[in-house]
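Have a look below at one chain only, the form predicted on its own, in structure tokens format.
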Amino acid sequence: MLEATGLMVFYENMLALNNVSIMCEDNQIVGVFGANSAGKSTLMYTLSGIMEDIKKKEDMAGGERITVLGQITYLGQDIMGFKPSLRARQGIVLCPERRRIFPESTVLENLRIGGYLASPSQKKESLEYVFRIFPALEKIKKRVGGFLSGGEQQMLAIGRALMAQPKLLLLDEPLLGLSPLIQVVLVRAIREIRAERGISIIVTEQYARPVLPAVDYAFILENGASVLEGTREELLNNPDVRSAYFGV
């Protein structure tokens, strides 16, 4: 489905992503696990191309340089060039790290929202699937999104991301500073959405833990370079992988 070879993005002299290199295929679920300033969600804003937005809002303004190299090739295509709106119309759609949801604007606005490249059909069918994973919100889908819990936000902002009708969906830390139980209810959603939906799903973590029960294949980055691949057994069967990144 989307293969990126030989990914490197500098900020000004900064390496941020170093020869970074990920596949993801049809109905596959791929976890890239890294500390902070890793290098996480450079990788996403490249694959989603928000990455190319930045350039040019930075060129525009005279301020940082950044450069993109390597290629991305998805459903056979390459996008490398392609703008962050005419990705998420062939079906990539990021969901950002801290959720990023509009704040002054209802649940149920938010989702309508997320729903602008999808047709009245569409819509209403993606609208009762968010609230039958969610059934959170529905509850309160007439409430301001500033007013919800991280958890709910959390799960508003993956929920407007499926309204936009993803093929793959970019997932950038969905369980930053959510409890234990929140992340149960997370993880398993991200098992449902996959199985249910047939959307293939990168999602990326600090730690592989929590989201290690749905992951097919993973990817550890270290200072903005990928040191290690492999299966879910693979990885766990390494003991630094297990120390460093599952926490046992």
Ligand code: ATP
Contents of the next structure:
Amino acid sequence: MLEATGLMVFYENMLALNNVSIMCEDNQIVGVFGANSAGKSTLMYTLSGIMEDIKKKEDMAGGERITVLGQITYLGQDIMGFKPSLRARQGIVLCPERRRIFPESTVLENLRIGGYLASPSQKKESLEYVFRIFPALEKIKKRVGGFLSGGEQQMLAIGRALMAQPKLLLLDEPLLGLSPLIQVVLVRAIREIRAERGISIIVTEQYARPVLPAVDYAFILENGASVLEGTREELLNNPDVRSAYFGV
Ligand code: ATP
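Hand over the structure of the form predicted together with the named molecule; the form predicted on its own is what we had up.
Whole complex next, starting from this chain.
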């Protein structure tokens, strides 16, 4: 479904991604694990194309020079240089780190904004689906985003991304700062989304443990480089990886 090869991202002379190659197959859940500053968000911005917008903004403002190199193939097409809006229309939808919902809009308004590309019937169907996997959201659909708990905001952020009819959903640290109980709810939702909708998912996390049972394959990023990859079982059976990344 998506294959990125030799991705290099420089913020001025600082190398944030160093020759990273990752792959996500149809109907797969892929994990990308790494510590703070390992390059997870940079990777997600690069795959979703948001990096193109950040780069343009910096160029126009005379800010830092961002360089992106490498290749991204999605559904057999080279999408490097495609605008994020075009990638979204083709099904690559990013649910960014720290949620970024619209705090002054209600839950329902936030979800409708996510569905702006969809037809009215698709929008209705997606909305029903979002309320089915996150019943908690339906109960608070008239509440404004800013008054939601962290967990509710994360459900809303994922729900909003689902409204955009993704084929490939990019989840950047969806569990960050949430209680173990909410993490369980979100990981279950991630599995359901793949099983019921056939949506492929790339999910980044600093701590692999809560999300590991749901992933098929994972990559480990260190200082911008992909240092290890393997199936869930391969990573779990590697003693160094177990203690260093999974805390087991
Ligand atoms: P976190 O868990 O903190 O979000 P991350 O793995 O997502 O970390 P990135 O945000 O991709 O990491 O950052 C990778 C490196 O690039 C870090 O050293 C960070 O400081 C640097 N960086 C990120 N954005 C910029 C920017 N706009 N300009 C300069 N350096 C940046």
